[in-house]
Structure formats: C-alpha cells, structure tokens
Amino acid sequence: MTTGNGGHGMTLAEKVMARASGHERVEPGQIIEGNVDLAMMHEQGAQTVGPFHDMGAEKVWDPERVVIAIDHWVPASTEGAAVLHRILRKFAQEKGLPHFYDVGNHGICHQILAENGWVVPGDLAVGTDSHTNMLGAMGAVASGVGPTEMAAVLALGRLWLKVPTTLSVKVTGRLGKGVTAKDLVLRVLGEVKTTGAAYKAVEFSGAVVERFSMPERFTICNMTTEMGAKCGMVAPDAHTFEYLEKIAKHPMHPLTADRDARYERTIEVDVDGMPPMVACPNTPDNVRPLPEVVGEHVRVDQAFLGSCTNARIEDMREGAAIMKGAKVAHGVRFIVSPASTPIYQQCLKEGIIDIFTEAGAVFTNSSCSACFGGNMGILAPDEVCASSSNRNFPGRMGAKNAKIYLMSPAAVVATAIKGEIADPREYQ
C-alpha cells in the first residue's frame, strides 16, 4: 500500500476523487477538477438548458454518459410539469441524448441508475437531485449538483469539487427480526443529526453492512442526504460485482479505503437488540425507538410505501407479506408506489398489486409520488402520515402543519392495517 507523502492513507471518497482528478493522492479541503463518469437529470434538469446555451455550449461532452429520467410528475399533472418534460425531450432530441427514460419506461431517477448499471465502482457521478447520494452504495462518489453546475458538466464533462472529510460509520452485531436497513440509517441519523455530516463523506462498514444486499445499501446511502452529506458510500465487494455483472454500462474501477485512512470521526453502532426506529415530526433526526411511539397511539390519515429510499421489489414483497389477508384500516388512505416500471411489472407478476389493492390500498405507477408533496397523495392541514420516504420537514408532503413519521416499509404497512403507528413485528 502506497500512501505517498501525506504520511497516511486515503478514505474511499478520497480514493475516488483522486482517480477522477488524475492525482496520486488528494487531501480534505483540496479543490479538484473531477472528470465525471455519469451525469443524470430529472425534471429539475430543465433548468440546465438555459445556462447550457448561455455558456455558448453547442454539444454535450459525451451523450453516452448522460441519463435523463422523468420521475416527479409522471404523467405530467400540471401545465408547468408538462413544459419541463417538453424542454427535456427537445434538448435530448437536439443534442442526440439516447438515454431518456420517458413516460412508460420511467421510474425514480436513482432507481433507474441503480437497476440499469449506470453507476459502477470508482465512478464520479452527479445528478440534479439531492438523493443522488444513493448511488454511493456502488463504491462511487455520487452527489447532487445544481442546474448551473450540471450545465457545465454537460458541456465539459468536468466539475470543480472540494474533497470532503469523511465520517466512518462501523456497524456491528445482527439486526433482529423485523429490524431493517431503514431502521439502522434512522438510528445513525438520530446520532449524526441533519447538519452533522454537512459537506462530508459518510463511509459505512462493518459486518452488518457487508451482509447487506445492494438494495439495503441503497437505503442507507440514500439517507446520508438527510445528514447533509456530500456523499454516502459502501466499499465495493462480491455483492456489488454480482449485482453489476450483467448490467454495468461501463468498466469498473473498484477502490477501497486504505487501512491507515484518516477519518474526521468514527461512529460505532452495535445493532444487537436494537428495535425498529421512527423519525418523528418535524425533522428526520428526531429519531425514537418505534415501540415508544407505538405506546402513544398516534392515529394516521395516510400511509405511504414508496420513494427512492424504500420502494424496491424487496420492500414491496416485505410489505405484501404483512398485508396479505388483512385490510387497510377504516379512515386511512394507503398509497403504494414502486420505484420503477420494472418493479411495477414484477409486482404485477407476483400478485403483489392484487394483495395491496384487495386490502384497500391504491397502487400507483412508478414515480416519486407522495414523497415530495407536489404530485399525488398531498396532505391536508393537521393530517398525519406514516411514510417510508426520507424527509418529514414541515410542508414536505403538502400542508406545513401536517405531521410525517418516517419508518421502514414493514412498519408503514403495519400502521396502515392498525390505523395508528404500529410495530411490524406484531404482524410478521
């Protein structure tokens, strides 16, 4: 192992940024010019088109490295959304961008990148959405950027970045029955807080993370966004390579942290005996053990199983197993939204849609759905929602004084059945 002149090794984020910038090593705080491996845009990407032309750019640096996905308003639910879609379609056509996931072949942008192998180990990936962090589960630096930055990336394929310091999260023990990756990341968020990783990398490791499937790793990296992180990462291993084997769109450059890497802080989490967790209103770091909240008999008006955090086929199967033969409680609206069209199709094949709809839930097409308060499932004032999504700030799902509780898919389904916040272990 070579550590160069710095006297210590590099973290995973530093390794990827060194590779992207062509440096032998980088240090936290250093400004690099990184070569981008993958650029992703959704509807907000329509705001990049003006700056792209204003810069005098005429062509996109590499059309094969750009993915556009329509996901927030699918199909368009307002005139404004329809205009955004049209801007993106026109831009893709004019610039010869072939990788456009339009209505009918759509899904949440991060899920589309994940299930189609667009981001691979060692990549520097950027997207016009803050939850681009999710793709760091591939062992990549994946980060959200603004429209003007994205315009520069589209023109040049390069981006200035500051090398972040890294928080190390080491997870030991074994998750108990009914306790999930979502519960783990909520617990970590409760400790780190929403500003505790501001412009830092969060690197997950330890026996528990090594056992996690790729979907579970996507969930924990996704919610590093709620910690303020620049990126969330898991080192690539056999799980990563097996997942990407048939779908990787370009060559992998797997990297791992050096043994003597320097971390700003190490957080050790022992999950032995940990119960399911819940983030209570009105911030994702207001985290409490779920059994405590169950004792308060919190009635809900709506339950939502969806979002880029938790709407993969594994989440749908887990939810359907609890829902089978049960009914949605009287007075509760239960919205189920898969993360992509292929997941929707798989739910159709496996009878999962039947299970949910026969129970009284509404099963929607794949989209961001109720998560962001702009399309469907919007909350009225004072309403309460149990959600498998990632944010519960005031106004996130509609009315500013609605209350949102964040939890695992299993807990959301148990809550929909009971009509009040429930522990999924009672139903499994």
Given for the second form:
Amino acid sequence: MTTGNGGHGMTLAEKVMARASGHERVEPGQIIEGNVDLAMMHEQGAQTVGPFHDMGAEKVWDPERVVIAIDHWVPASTEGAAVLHRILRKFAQEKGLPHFYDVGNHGICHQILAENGWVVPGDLAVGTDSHTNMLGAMGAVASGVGPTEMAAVLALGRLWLKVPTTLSVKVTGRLGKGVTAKDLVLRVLGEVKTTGAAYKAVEFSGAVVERFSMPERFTICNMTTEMGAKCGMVAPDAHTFEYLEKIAKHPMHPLTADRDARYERTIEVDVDGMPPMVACPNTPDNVRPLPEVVGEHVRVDQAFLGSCTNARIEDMREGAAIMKGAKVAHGVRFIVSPASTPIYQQCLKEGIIDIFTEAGAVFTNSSCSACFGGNMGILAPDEVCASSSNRNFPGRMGAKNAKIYLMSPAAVVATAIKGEIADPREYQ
Amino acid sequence: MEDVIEGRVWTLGRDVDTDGIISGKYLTIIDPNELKKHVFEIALPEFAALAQPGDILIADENFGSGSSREHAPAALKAIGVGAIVADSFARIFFRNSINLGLPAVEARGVRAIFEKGDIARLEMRAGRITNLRTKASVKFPPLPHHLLDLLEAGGLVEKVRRELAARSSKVTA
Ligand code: SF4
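Next up, the form predicted together with the partner chain. The previous block was the form predicted alone.
Let us now look at the entire complex, which starts with that chain.
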C-alpha cells in the first residue's frame, strides 16, 4: 500500500503517531500531541501521585485505560517498598482505578500488559518503565516515561512526542538449533550499539520476524530500550490477532508501514549460521559470539533466569528441558523467576518447578527478582552472574564491580549446570 | 530558568547510566533531599560531598541511559545542579529533566572543551556554551520553543497546573 500525498509513505511508527494525534500524516521531527490509549504504572507510579495533586488534577482522564502492576518488590521486601505499594493502593482507591495487579495477582508490569491484552495494534501506550518498548510487539507505539510525565498523562490523557525517524531491521535466514530471539536481538544490539537508535523507532521485519511467536517478538522489542530507542515494533499479523483474540481490552487499529515508507537506515541481518550471542560486562552492546566466551572458561557465582525480557512460559519450558535430570553446579546459585502469576501456575502444572528445584535452583514468585539489584539475588563485589535479563551496567545487580553476562534462557541454564559460561547446544 | 547559566564544571564520560546516578537499592526513596546523598555513588563517588549549588555537569554521549527512574534527575536537581550539557542524552532522562525544570541541553563536542573545575557559561536561547577559562565554545541548536516554555514555567507540574486552572475557569465562567 502506498499513500498518494506527501510524496512518500509512512513507517509503522509514523502511522501510529498520526492516528494518536488525529493527523492524516506526520513527518519525523514533527512534534505531536498524542492521545494515550493505555497508561501503565509500577512502583515508580508512587512518585506520580505527588505531581498529580500538585497539578491540581482531581480526576484521572480514563480509569479504564490505566493499569497499575507492582513488580519490583513483590511482596514488599523493604519498608520503603511497602510504603510505595500503599501509596499506589490508596491512589487507586481514591481515584477509582480498577485495574490494579496487586500481590497475589502480580507479575512484571510489561508481561501483565501483554498477557491481559492491554495493548493492541495501533495503540499509543506509555508506562513508568523504560522497557515499555516491549509492547511495541503488538504493532503499537509503546514507550517509557517518568512519573511526573505520567502525572500529566493521567490528568490530560495525552503527551507531546517528537515523531522519530525509523530504523528498519530486516531479518532473514533461519535460526539454528539452540539459537533464539534473544541471540538475535543481542546481535542487533552489538551492531546498533546503545546509542544507535537513540530517539528513533526500530521496526523489525523479514521472514524470521514473521515466523516469530508473540513471546519472541516481546523479547526483541524489549531490548530496543538498550539501543536507546523510543519504541521497538513489529507489524501486526495473524500471530498478533490470534494472541489477542480472546484478551484484547479495547478495539484494534491494525496498521502497517507503507511500501514506500522512508527509513533512516535499514539493517539487514542474515541469521544463517549465526551462533548464540552473549553481552559481556559492562554494557549490553559489548556483544560477542557465545562460543568465543565459552573458550575463556568464565566461572559464575550466580545464574538468573527471569526478567521481562525472558521469563515467559516458553522460556521456562526451554530452560526446564535442559535442566531436567541435571544438577546446578556446586558453588552456583541459580535463581528462576517467572514473569507472572499465571506463568508460575503453569510451571507448577507442567512440573517445571519440580525440575528446577530438584536440580538445586531457587524458584521464586514472579517479580523483577534479581534483575535490578534492589530486591533479591544481589551480587557481592567481584561476583559473576549469567542472566537472561537485559542490562549489565556496573552495579545493576548489586556490587559495582560484579560482572553480568546477558544471554538466552537456554544459555543461562547450561551455564548453571556447567558452573561456567556454556553453550546450550552442548546440552540440548 | 535563566537564559544565561554559569557554573563550575564537573565532567563525565560516555554512557553514564541511571544505575550509575542512583543505584537500584535507593529506588524506594521518594524524597529528593534523601536521594541526593546517594547521587553518583557509582559514576562519580566524590560528587555528593563536594557538589555546590549551580554546578554544571558536562558529559559525553548518551548521558542518563538505562531506566526511566526520575530519581536520577530529581537527585541531581535537589543537590543543586544548574544544568546538564552533554554530547547526547538518553531520551527518558532528557524528558524527565526538562519535566522537572532542570535544563538539559545537547551540544555536540561539548565534552571535549571542558575539564573538571572550569567555569561554563551556557546561553540557552543563543545556543552556545563557552569555557570561560579557555574561551573555547560550542554552538548547539537551541531547545524547541515548547521545551523552553516548559523550563520557563519551572517544569511540567506548573505547566499542567496552569492548563487545568484555565480549563476550570472556562467551565465556571
Ligand atoms: S524485569 Fe528488570 S528490566 Fe524488566 S521491568 Fe523489572 S527491573 Fe525492569
């Protein structure tokens, strides 16, 4: 499809932003006022309450479009966290916000949005967390904002946005055995680097992405945050509609890029023969082929299978298939944390919790868990951790000089078994 | 916001992330005056003790990358940082700073012309930053009008407050 006016077509992000702002077309660099389809807050939302009142706001613009999902400290592990939770509960009650995923019905905020159909094709969604980008996998523009900005969104139902240029990432070929969506996004990050998509939209396409399930699309869009991107997106298709069929919370507006859309840059990735990848300390773009790092015999103290990037049921199944019958290496602490309560329950039903705990892993309740160094599974100085999460900055999981290696769930489990960074293909 | 901002300079490298500004263990703190005690614990440990009101941060590329935590610019503002000028910013940090009324400006090449302790003179509307010791300067595209307005108003809270007040006076009129 092409558009006649303006001389060239629009990218997916431009289409969604045009829709959100009621314009026929928008151009990169243009500043728009976008109507928000979905606003999400986690604990950082507690800092939204003050500015919301200071603005003199009384009502939330649309309580049906607001989701609160606490996830960083669940159940509260410190007094400070307990206070944040209480502020949010009180705010939700006072303002009549019915969609509060509280302790007992909890999960990582982005997973809550995904598995409950809160973000659908064509939406403009914002959340008080930088990995809100994950929801762009629905064919939406989904982006992180700070708590003061969220206060304005709750009051007005809109925010200003600069229309970004779009980076097209086209993925062709076939992923080999033991090579996953996580490995692909790490490879792209290794090329684009942490600033390469700053302020931009990243649009994934190509045969590999078309074959990807929604969970795999969540993983790749999740880590566009590490590229500095405003949003990461996949055009909606049959996978999207099937995933959302029974759960979509509001009407969809499926949009796709015009064939003559203008991209700032196109990156073509052929995954034929690509090995698993690993992001080495201390930045997520320090990406190397996993087999190279395996050869260096990097001992680990901890392994973590969790986070919004990779703790869905598919990741748990993949991990359990490798773990089954094996043991966690002596001296390694292996923490497994599913991304939501329904995933936890599914693990229970499928015997996945048995497999991990019999192997000597700790299977925790669903939360951000060890991902951010403020709740549990904190690293001591100089310790080394293999993680399925998305960030390995200094101090991210605890001590400033602890070292974090980012990899696929399968590689994390292989590493937990071997006690040093391992190639999952040797264990499959 | 003053149009011309002068202050003593602290320099920072590239990719200073929000974990390096306020680490995860302090995220349950809301009070900026508490937060400021822990600012830059990882990225610039001597800063919290030695910072003076009006100091200017000069950073390389991608300042404030990582999480959406507003704790980072809130702590910097609370400790008295007068402005942050960087070769480039991560987007949420940039928005958060402006929303809080803390001037944040992208000026390509700025890091290269400053050393720690220099005095910087930042002209927001003219789009220029000068090292008063060496006289070296860098030009930059001034912030778009609506962002300058936002800073002028003192941040987003004040701007929305005015908008809501105008709306309700229209309704009652
Ligand atoms: S799992 Fe980690 S990256 Fe994801 S929202 Fe939680 S802390 Fe952030």
